[in-house]
Each structure stands twice: as C-alpha cells, then as structure tokens.
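To begin, one chain is listed below as structure tokens, in the form predicted on its own.
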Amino acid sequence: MLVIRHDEVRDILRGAEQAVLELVRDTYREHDAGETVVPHSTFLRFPGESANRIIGLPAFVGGEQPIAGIKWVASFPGNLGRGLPRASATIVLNSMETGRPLALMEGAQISAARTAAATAVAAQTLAGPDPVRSISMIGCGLINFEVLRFLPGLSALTLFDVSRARAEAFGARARQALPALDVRIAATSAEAVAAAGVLSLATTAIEPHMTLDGARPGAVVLHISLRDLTPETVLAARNVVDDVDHVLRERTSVHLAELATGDRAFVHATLGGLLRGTTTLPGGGSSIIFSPFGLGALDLALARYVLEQALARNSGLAVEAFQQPV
C-alpha cells in the first residue's frame, strides 16, 4: 500500500488546474450515464455538539481504470479558533481486482480541490458561454480561496464574511495570487449578493440565514454550504444539483423546500446532465442556484490521479507489510 502525505498530494495538484477540471467534468458525465455508485454519505454526529460531524463517502467510478474506495472527512469549525483547518481528510483506494487497499492518502486537499473544481464547472455551465469575470464570495475560507485557482480570469472579487478580519486576509491573500484582481470588501451580505452576478457561498452555517433579495436577473449562485437560503428562495429559484437523492437529505436548504412543498418538481436539473446534454434549463430573469452535496465519486476520481502521478514520481510511502502477504 501506498501512503501519499500532505506534502505530496500539493506538489501533485499544484498547477494541475485544467487537468482537475476536466477530469471533473468527465465525471459528472460518468455520474449522470450511470457509471458510478454513490452510495448514500454516513453522517457521523455527537451528542450534545450541532456543528461538529465526521463523513463517510464511499464510491465506485467506472471507466478504464475502476476504482472503489472511500473518503472519511470531519469537519469541526471550532478549529478556525485553534489556528487549524476546519476540515481533515482521508481517502482510502482499493483495488478493482482485489479489494485489497491501493492507497492511503491526505484527502483535505483532495477534498478541497474537487469541491473547488466542481464550483468552477457549475460556473462555466451555468453563467454562459463568456468568462466568469466578477463573482462575490461569502464566507472566506478555504474552500472559497481554492475556487479562485479554478477561475483564473476573474478580474473583480467582492468579499463578506461576519469576521471582517477573515474577510480583509482572505483579500490580501488572493491580491498576492492574482495581482490585476480588484478586490472589494462588502459591509454586509446582502451588498455581496448585489455586486456580481456569480456569487459563491462557502459558510459554515447550519441553518437557513439568507435570501437573495437584490441580486441581479439571472444570477449563478453556487451554494457549496448548502444551509444559508431559505426554503423560499430556493423554490423562486431555478435549480440544479450533482444528484437529486444526495442532495435532499440532512435539512439542506434545497430538502427543507422540499419538506415545504410536498415534492421535487423544484429541481430542474442536474449538472451532468447539462453536461451531456440530457436535460436543460428553463428559461426565465430568476435566479440559478447550484446545490452540489459532494459526490465521493469526484474524490476518488481526483484521489485515483493523484495515486498515478505519485507512482509516476516515485513519491509517497510504500508500506510492504500492512496487510497479510498473498
């Protein structure tokens, strides 16, 4: 078995934007031609504690080169206040063949980088067929800061988040990456959501707490958090999701609709099949909102690259005596 550390899975996904991206648009198509398994995510919660949580998303992603395997992802927002990162991360590969484990590898950036990839594809699906040029970000993380290594043409960035101090480093971290950017800094959310007519939410909240009153007619709204609009401004919207099932579970914004409503008949689409071309948008001035629950099948396709780039380096450790001998 192969352990690939921290270190090596960066150099790995360092400038391995296009190649990202594309691989995460093979797999939405995969996804939406019923060549994956995604078996439903395990929330893992503790008594007495609302935000902390541990998930579990195993995956099968078919094709020439089929990989099972699982992510294990906690996320504990208290971190921010110790100095470390909310999330961590661990995936494990097995073989097709066997089912023996491949590889044990550092998932937050693996994480991090599809989540961002996924967002970025959402935006260019979504948004036409110009450049994304201007997008407004709310909740100025991790998460948030890699979504502008997928979108290397922007040239205005308007920034909320309710710790002021985040939001003014997350600006000064993304001027030193991106020089020509103009970055903003808005005194309320409801100033972000008027500023762009993308607007990428990346928050930690776990109930409903906004709308969408004074965005602009048609506006993309990637709700990565999937817990800050409301009910009501997800059904005035048109939405699209990475899988209906995933999706409308664990009181997201887009389940609590459809607990209001009864139904499902709010949901338009689903972004491999925008890719493929199986299903469309209607048309219409509302509001778009992207509501992607995280398919493991995009972690294991990303972790399976990263286990061929590392092999091809000769990176990573071999641990020889990890499972019983054939």
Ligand SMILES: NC(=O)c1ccc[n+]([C@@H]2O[C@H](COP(=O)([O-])OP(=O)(O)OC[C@H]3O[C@@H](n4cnc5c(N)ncnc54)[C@H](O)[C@@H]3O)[C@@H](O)[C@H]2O)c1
Given for the second form:
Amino acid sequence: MLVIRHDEVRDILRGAEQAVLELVRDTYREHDAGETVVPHSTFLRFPGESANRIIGLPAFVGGEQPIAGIKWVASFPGNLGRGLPRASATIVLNSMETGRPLALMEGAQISAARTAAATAVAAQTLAGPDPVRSISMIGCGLINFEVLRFLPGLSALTLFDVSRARAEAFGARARQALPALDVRIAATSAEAVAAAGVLSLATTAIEPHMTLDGARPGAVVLHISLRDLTPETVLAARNVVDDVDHVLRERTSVHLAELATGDRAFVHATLGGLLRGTTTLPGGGSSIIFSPFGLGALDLALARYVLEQALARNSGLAVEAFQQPV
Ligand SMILES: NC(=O)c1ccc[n+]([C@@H]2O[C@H](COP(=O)([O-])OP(=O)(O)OC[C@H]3O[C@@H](n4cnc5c(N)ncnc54)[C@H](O)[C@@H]3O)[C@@H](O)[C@H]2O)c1
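Switch over from the form predicted on its own to the form predicted together with this ligand, please.
Every chain and every other molecule in the complex is listed next, the one we just looked at coming first.
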C-alpha cells in the first residue's frame, strides 16, 4: 500500500488545474450516466455540541480504470483559533480486483481542489461561455481561496466575512497572488450580493442568514456551504444541484425548502445533466443557485489521479507489510 503525504499531494496538484477541471467535468457526466455509485454520506456528530463533525463518503467510479474507496473528512471549526485549517481528511482507495487498499493519502487538499473545481465548472456552465471576470465571495476561508485558483480570468473580487480581519487577510493574500485583481471588502453581505453577477458562498453558517435581495438579474450563486440562503430565496430561484437525493438532506437550504413545500419541483436540473445535455434550465431572469452536496465520486476520481501521478514520480511511501502478503 502506498501512503501519500500532504506535501506530495500538494506537489502533484500544483499547476494541475486543467487536469482537475477535466476530471471533475467527466465525473459529473459519469454520475449523470449512472456510472458511479455514491451511497449517502454518514455524518458522525458528538453529544452536547453541534459545531464539529466527521463525514464518511464512500464511492465507486467506473470507466476504464474503476476505483472504489472512501473519504473520511473532519470539520472542527475551532481549529481556526489554533492556527489549523478547519477540515482534515484521509482518503483510502481500494482495488476493484481484490478489494484490498491500494493507497492511503492526505485528503484535505484533494477535497478542497475538487470542491473549487466543481464550483468553477458550475460557474462556466451556468454563467455562460465567457470567463468569469467579477465575483463576490461570502466567507473568506480556505475553500473560497481555492476557488480563485480555478477562475483565472478574474479581474474584480468583492469580499465579505463576519470577521472583517479574515476578509482583509484574504484580500491581502489575493492581491499578492493576483496583483492585477481589483479587491474590495464589503461592509455587509447585502453589499457583496449586489456587487457582482457571480457569488460564491463558503461560510461555516449552520442556519440561513441571508437572501439574494438586490442581486443582479440572473445572478449565478455558487452555494458551496449549502446552509446560508433562506428557503424562500431558494424557492424564488432556478435551482441546480449535484445529486437530488444527496442534497435534499441534513437541513441544507434546499432541504429546508423541500420541508416547507412538501415537494422537490423547485429543483430544475443537475450539473451532470446540464453538462451532458440531458436536462435544460428554464429561462427567465431569476437567480440560478447551484447547491453541491459534494460527491465522494469526485474525491475518488481525483485521488486516483494523485495515485497515478505518485506512482509515475516514485513518490509516496510503500508500506509492504501493511496487510497479509500475497
Ligand atoms: N459542498 C461541498 O462540496 C463542500 C466541500 C468542502 C467544504 N464545504 C463547506 O464550505 C464551507 C467553507 O469551508 P472552509 O474550509 O473555507 O471554511 P473556513 O473555516 O476556512 O472559512 C469559513 C469562513 O466563513 C466565515 N463565516 C462564518 N459564518 C459566516 C457568515 N454568516 N457570513 C459570512 N462569513 C461567515 C468565517 O469567519 C470563516 O472565515 C464549510 O461550510 C464547508 O462545510 C462544502
């Protein structure tokens, strides 16, 4: 079994944005074509507190080199105060010949990259063929920063965070990474909503705290954190998801909208369906909200790429005696 460390995963993913975007696009298409198996994620929560959780995402991805495995991802928001990232993750890949584990790898960077690439694919698909030039980001953490890497055409960025200090630190890093970028800090989320036609929401809010009042006509809202928008806002928009059964769970904003109305008719399309042309979105000037639950199949497709690259570069630590020898 190959153990692949944080720095090795980082080196493999650095500069691989195009390959990651292609993998993510292909995996959404495969998911729509029924070539993946993605059981419901298992949420482990702890007595007497609601902030921390660990989620298990098992998955199978078919195709020429089928793979199975699981991402085990912990979210401990208090880590930010310890100078650590909120999320940490481990991915196990299993052989489809023997079921035996092939690799154990650091998964937080894979998870962040697939989330950001999925956001960029959704932005390109929903906001039209031209590169996104202007975006507002609500929630100035690791995921939104990763999204910047996958939107190379950006020229204007508006930021809002409940912590002004985090918005300013994010803005300073963004200016350093992309010196031509015009970066502004908004005083309220409403100001950020009005500032651009594409919005990326990646907060740690667990209850709805905002609407899209004042949004530009046909605004594209990338609702990565899933629980920011009120159910009324969801119901007034055109809704695109990654997987209907997955995202209408766990008190996401779209789940709350389903609980309020008793049906799912407000979900108009899946991203995979739009990419394959098996579904279309209704026209009109209402906002388009993309709510991705986050498919384990994306993590595994990307982890398979990391394993292939690690083998080709001779990186990773081969642990020979991990299991019974053949
Ligand atoms: N859908 C998916 O596939 C997927 C994948 C990965 C992460 N996520 C979600 O993305 C979110 C962001 O992850 P991260 O790693 O960037 O977290 P992070 O902790 O690094 O950053 C979150 C930021 O949101 C800010 N924030 C909290 N509440 C806010 C509010 N009401 N308004 C504005 N800002 C607020 C915090 O101050 C913090 O700066 C998390 O909720 C995570 O669960 C979703």
